[in-house]
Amino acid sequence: MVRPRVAGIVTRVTSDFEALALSPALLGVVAELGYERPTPIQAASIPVLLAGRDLIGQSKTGSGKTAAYALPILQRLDLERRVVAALVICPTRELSAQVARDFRRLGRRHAGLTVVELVGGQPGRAQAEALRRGAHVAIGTPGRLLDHLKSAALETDGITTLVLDEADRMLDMGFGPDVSSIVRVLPATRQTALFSATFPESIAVLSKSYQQDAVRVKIDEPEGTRAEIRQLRMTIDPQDRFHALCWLLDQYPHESALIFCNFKATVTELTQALASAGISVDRLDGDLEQFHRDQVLARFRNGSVRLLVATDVAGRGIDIHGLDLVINYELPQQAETYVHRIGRTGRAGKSGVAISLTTRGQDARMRAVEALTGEPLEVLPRRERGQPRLDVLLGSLARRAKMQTILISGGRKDKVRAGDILGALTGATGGLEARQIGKIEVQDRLSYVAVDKGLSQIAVDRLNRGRIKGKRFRATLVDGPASRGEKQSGQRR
């Protein structure tokens, strides 16, 4: 059994969220969703945020760190009053809108609440107006918030609650100064909770300058527990690089799998060379606007692209289910951010392969990582340079999605529901079958939704031909790589 470590001591898992004096709409909803029993985290700092405890909570990633604090956010609310009374502070946009979503899917049941994400890539205009009509919880990036901050749009007084959501990675982006500026205008009187995959040096400095007493809770997973990760790494010549991705890809069967660089150029430039050999790939990196960023990941999610090139901007914060494969294209500076890329993979009791580039001279940082870790990485031997043909890899890597995805003029906002739209296109009008429909994702002004790539064009002109919920909306395809112009830089993230 995974058993927490709360204050140094180990504590007893509770079995049920019965026992975790939640309320009754708040266990209806856990019920609704098919949550079963809380995870370890979940159980482990639900009681101590109930009680008004500061908090450190440590836990490896995809664990259910969102709920442990957005349910005891949610039973304190007092939706009577249009303030916002809990903050949450991600360190990327992408980790925002999952964290967005969870609190909107958990507080169903809270008629009246009011959730607003202050990120960039998105007008700040309308981000100050919907604070300017009353929310209850706040989420957002550092910087967007110190602009709200800075022009009074953001109020602070009735804040009661901080949340540093993944606050290893914040220190790791340089986010530290933005944060102490956020954290120097909160009410001195307040609930700070720290949510940390890892634990460095940092984050105890962190809790020391923003906590009052907290309670650590780290969460300690026996050997058999442990997400099925296996890790290798291979030395490469610099050169050999792009031949060795594709050899890879090659060897390691997946239906889905997100390669991480270093900079944003060498994103586009493999996104470019992969996408021209006929390969289904999409990048993800920070000169992406937040439209392009949501459509990216919304395609990736539902299997519409089965290559995601990414700078660590997507090493945070993206929840993507079955996620076969990991490549470290390039190996990050830090060991800390390697534990983060590969914890994309392996998740929910699932297994994964995290597979790294490595050249000569990278071997203190690989011991590095195996010393953070905890487990040596598997060796794969060099391979004879040029063996197989890059033309005849490229050639059995070339196929397409199966799925290809609808991007609708609707969503949340417009009373648009995941079964609204599922019912659309298996009715008179659409005309489909559900097998023949994958994920849907619906967000405040826009779903998306995956089609059988073999029908998406019909199933594009029907939805436009007919209605959801007696309204008419606008359907498009959504397709090809992200190669939309955006400023290019060497910079990285």
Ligand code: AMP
Contents of the next structure:
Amino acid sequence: MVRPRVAGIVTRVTSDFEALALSPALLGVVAELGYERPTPIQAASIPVLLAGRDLIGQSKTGSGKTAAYALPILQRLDLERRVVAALVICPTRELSAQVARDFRRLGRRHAGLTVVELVGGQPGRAQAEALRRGAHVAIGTPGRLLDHLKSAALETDGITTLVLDEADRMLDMGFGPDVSSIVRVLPATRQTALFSATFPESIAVLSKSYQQDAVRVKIDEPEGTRAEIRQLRMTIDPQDRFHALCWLLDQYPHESALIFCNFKATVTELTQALASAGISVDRLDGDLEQFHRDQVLARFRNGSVRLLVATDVAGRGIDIHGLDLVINYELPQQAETYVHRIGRTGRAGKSGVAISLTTRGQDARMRAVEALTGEPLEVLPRRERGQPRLDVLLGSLARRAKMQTILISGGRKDKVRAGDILGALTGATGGLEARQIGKIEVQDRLSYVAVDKGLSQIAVDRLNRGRIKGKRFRATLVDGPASRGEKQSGQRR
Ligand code: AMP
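I have the form predicted alone already, so could you send the form predicted in complex with the ligand?
Let's see the whole complex now, leading with the same chain.
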């Protein structure tokens, strides 16, 4: 049992959204999103924030902390006033994007709600223009927020709530001074919520300097369950499998996700269904030749493709780790296979989520899995079938990858190193900026480099015209099933 501990204020911790004094509109949205009951951090934080008090929330990503602050902010927002009323500072662009997405989803009944993302790596001018047109909630990373404050594009007078999300990571990443410069120019009467997975002395100091009389909420986890992998299961009707998968992909934010099927035919079918909805996906099964397998894996590792659908045969021994999401589209026959599959998430100190779709009658198999892993899987509540509508889910998932992969016909044995490729793409001849270039993987006889999608053709042309280490190599774009000469039935572009 996970119990919130609330210090400094007496709050009734409830297991019911209705008891949280949220508006009917927000209760409606929460129900639509399938949230049956508040998570412990939500139950403890929402009343504190609605009461206007400062809060320190100690909880991890995955605990529902975003909604814990987004719901009270939305509830207290005056949509008539087109001024930034809430500012959320995040350590990374990825978290900013997730938070913005959550605000938009939870605010879907707030007509006219405007949420802006102020992060690096995107044109500052467009962001300033969005601010000029008027926004209610601003979410961003410290450096870029500071730029917009300095240029006065971001006005602070109307800010009533400040959120510091993943504050410990923010300090670890050296953003302390930037955060301090931002907070200094905000109205002193504001409410400040600080969320942090850990509570080192530096966070206590941060709280003392930026907060007043803050209520501290800590979610106690029972011993022995601090696993890096959160394991969940959801029982579905077999006909509802695809719909349920789309719902899960939409619910659990991920940079990249691996989806396991038991059969090759299911892999093909599922990949096509996702691709034809415009979702960034590729497949890995025993039918692919080694050369293409390598390409698929390189693209998945460097973020050129976000979803990978695989069989166990294909998935064995592949070099992919630290994924944030693994889904068992079908429960494997063997409990050992389950353990292999989910072992791809949450490595190297990163936490991950592993979710299994199960059907009635699979209890014995589930028990075998639980006996092997030594703990019961968290059970996700059954969804109302058909909700939210499939076309709505597919629309929300149809995000293309930001990067595209280029294959270069030279590798280690040709004395090519990552730095040489970076050099060829940047500088006077390459013309690209280092930040437009992603992961570079040099293998024996070939290399893969990820570049911003919009610039990939230019990069290929420049690589083909120029030289690397004084030698000419061939560069080509690698682009999923189509570039392998496979027919993509019904794929929309
Ligand atoms: P977070 O910790 O904010 O990253 O949230 C983790 C995930 O849990 C998000 O995908 C939310 O959509 C989901 N979530 C948040 N609150 C609830 C809830 N009360 N019930 C079910 N899911 C939730």
